[in-house]
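Given next, in structure tokens, is a single chain: the form predicted alone.
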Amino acid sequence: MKWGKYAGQDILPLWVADMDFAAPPAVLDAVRERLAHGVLGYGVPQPSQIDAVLDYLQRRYDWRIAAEWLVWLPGLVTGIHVACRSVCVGGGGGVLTNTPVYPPFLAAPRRSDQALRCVSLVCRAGHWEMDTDALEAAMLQNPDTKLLLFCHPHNPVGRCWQRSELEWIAEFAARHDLIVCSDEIHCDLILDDDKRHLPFALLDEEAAKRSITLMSPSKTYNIPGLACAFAVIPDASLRQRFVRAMSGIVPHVNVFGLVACEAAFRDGEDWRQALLAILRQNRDNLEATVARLPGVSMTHIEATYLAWLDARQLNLADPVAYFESQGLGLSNGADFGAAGWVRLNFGCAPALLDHALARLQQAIKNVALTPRA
């Protein structure tokens, strides 16, 4: 999909969050072995696969969960939609989220006939933060809101939220009786050495009780096409509502996704460390290049392989169309709730990024020749 969008055109695809790297050898070997079995029936998580998830969460985050807390999903976006349908039952209540944000956060509530309230993140001194006053005001205006969709780490601004910020969210949620659906799909892609991902549900028992944590190996190990994710839902009543909302609609995870998940979590760490080294190199190269360019800016990327570029000063009528005309395929900030911005995926070979950055520099020089808004 990533490369097919611009097939036959001289446009480098740096848009959808899909890296260019081959999956870890352990994952490819596991898929080959499963294929050699020959019978491709319905997938049911095996004990070894469940244990792999439990071991991974304990090893990586010291998070000890019970097997019954797991709900397997054919994708994290599915989990976002199910959360909206299960928490705000019958159209009652509403959903709160921060913008800019991953587009399904904006689409899922509307597709579930839920009122969506958006509060903008704020950028202070080159650092993205939650606007706590605005969040409080949103709840005062809409006290029937039931669900907070929370992106952690954040796509697209690249923040790795820290304990004090998570604690504020937990206190806020408890005070307003909100369920927190925490999208943690980028949790293993922390680029800053001095930061560490802390699962929201690991804060304390109260946070766990009102949490739906969505995770998947798909982004870190570049296997989104195998469609395997899971929710961790400690509270039995909330978990039952979630499962009930899936009934008859959400398909089982396929057999390849399950074995790939196990292999990635058990044997993918060396590959992940090598990946992080490349992503840090690319991140640093990108940040240094953008810092030298007039009319476009970005903040430091703490996590993910996605850069959030402010192109508003270029005053382009259609930033995405303009950059496509310059050979760069980027994601439209309007889809994230922020027109005038673009998102750039740097999960690619360093040489390809060098090529893209050369085009970006030339594109900025050429802005004077383009029609303005």
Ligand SMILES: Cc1ncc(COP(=O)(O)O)c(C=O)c1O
Second form
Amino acid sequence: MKWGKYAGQDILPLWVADMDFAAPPAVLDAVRERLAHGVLGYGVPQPSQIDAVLDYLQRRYDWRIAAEWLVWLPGLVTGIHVACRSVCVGGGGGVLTNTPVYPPFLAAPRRSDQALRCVSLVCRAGHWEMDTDALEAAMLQNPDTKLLLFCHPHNPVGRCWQRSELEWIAEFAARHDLIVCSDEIHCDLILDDDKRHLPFALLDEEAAKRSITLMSPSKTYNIPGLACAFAVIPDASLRQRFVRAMSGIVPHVNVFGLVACEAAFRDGEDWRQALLAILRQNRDNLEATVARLPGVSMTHIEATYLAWLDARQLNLADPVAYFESQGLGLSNGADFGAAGWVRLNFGCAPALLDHALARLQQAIKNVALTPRA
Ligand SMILES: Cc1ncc(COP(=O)(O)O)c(C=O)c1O
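Same protein, different condition: the form predicted alone was shown, now please give the form predicted together with the ligand.
Up next: the whole complex, starting with the chain shown before.
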């Protein structure tokens, strides 16, 4: 998908959140081994696969979950939709989220016939933060809201939310009786050495009770095409509602996704560390380059391999089309709820990023020659 979009055109694909790297060797071996078995029937998660997830969460986050809290999913987007349909059933409700945000956060509530309330994040002194006053005001205006869709770490602004921020969310959710669906797909892609991912549900029992945590090995180990993800839902009745909303609609996870998940979680750590080193180098290179460019800016990326670029000062009628004309395929900020911005995926070889950054510099110079909005 990533490279096919611009096949036959001289446009570097830096859009969809797929990296250019082959999956870890341990994952590829596990998939080959499963294929060699030859029988590809319906799969169910095997005890070793479930254990791999439990071990991983304990090892990485000191998060001890019970096996029955796990609900396997073919993807996080599915989980976001199911969360909207299961939390807001009967008597309406509504969904709250922070923008800009990964586009399915905006589509899923609407497709579930739920009112969507968006509250903008604020950028203070080059640092993205939640606007707690605006979130409170949104709840005052819409007290029937039932679900907070929370992106943690945040795509596209690259924040690794810290304990005090999560505590605020937990207290806010408790006070307004909100379920928090925390999309933690980027949790193992923390780039800053002094930051750690803290699962929202791990804060305390009250937070756990009102949480649906969505996770997957897919972003970190670059295997989204294998379609394996899971929700962690500690509260039994919330979990039941979630499973009921999936029933008969959401397919089981395929057998390759399950073995890949186990291999990634058990044997992928060296590969992940090597990946983080490349992503940090790319992030630093990108930040240094953008800092020197007029008309475009970005904040420091703490997590993910996605950069959120403010191109509003360029006054382009169609930023994505303009950058495509300059050989760069970026994601459109308007899809994330912020027109004039673009998202750049730096999950690629450093040499390709160098090439892209040379094009970006030239593109900024060429703006002067281009009709403006
Ligand atoms: C925050 C976030 N959630 C979910 C997804 C996609 O999840 P999936 O491919 O498992 O549906 C992405 C992909 O970019 C993402 O950035």
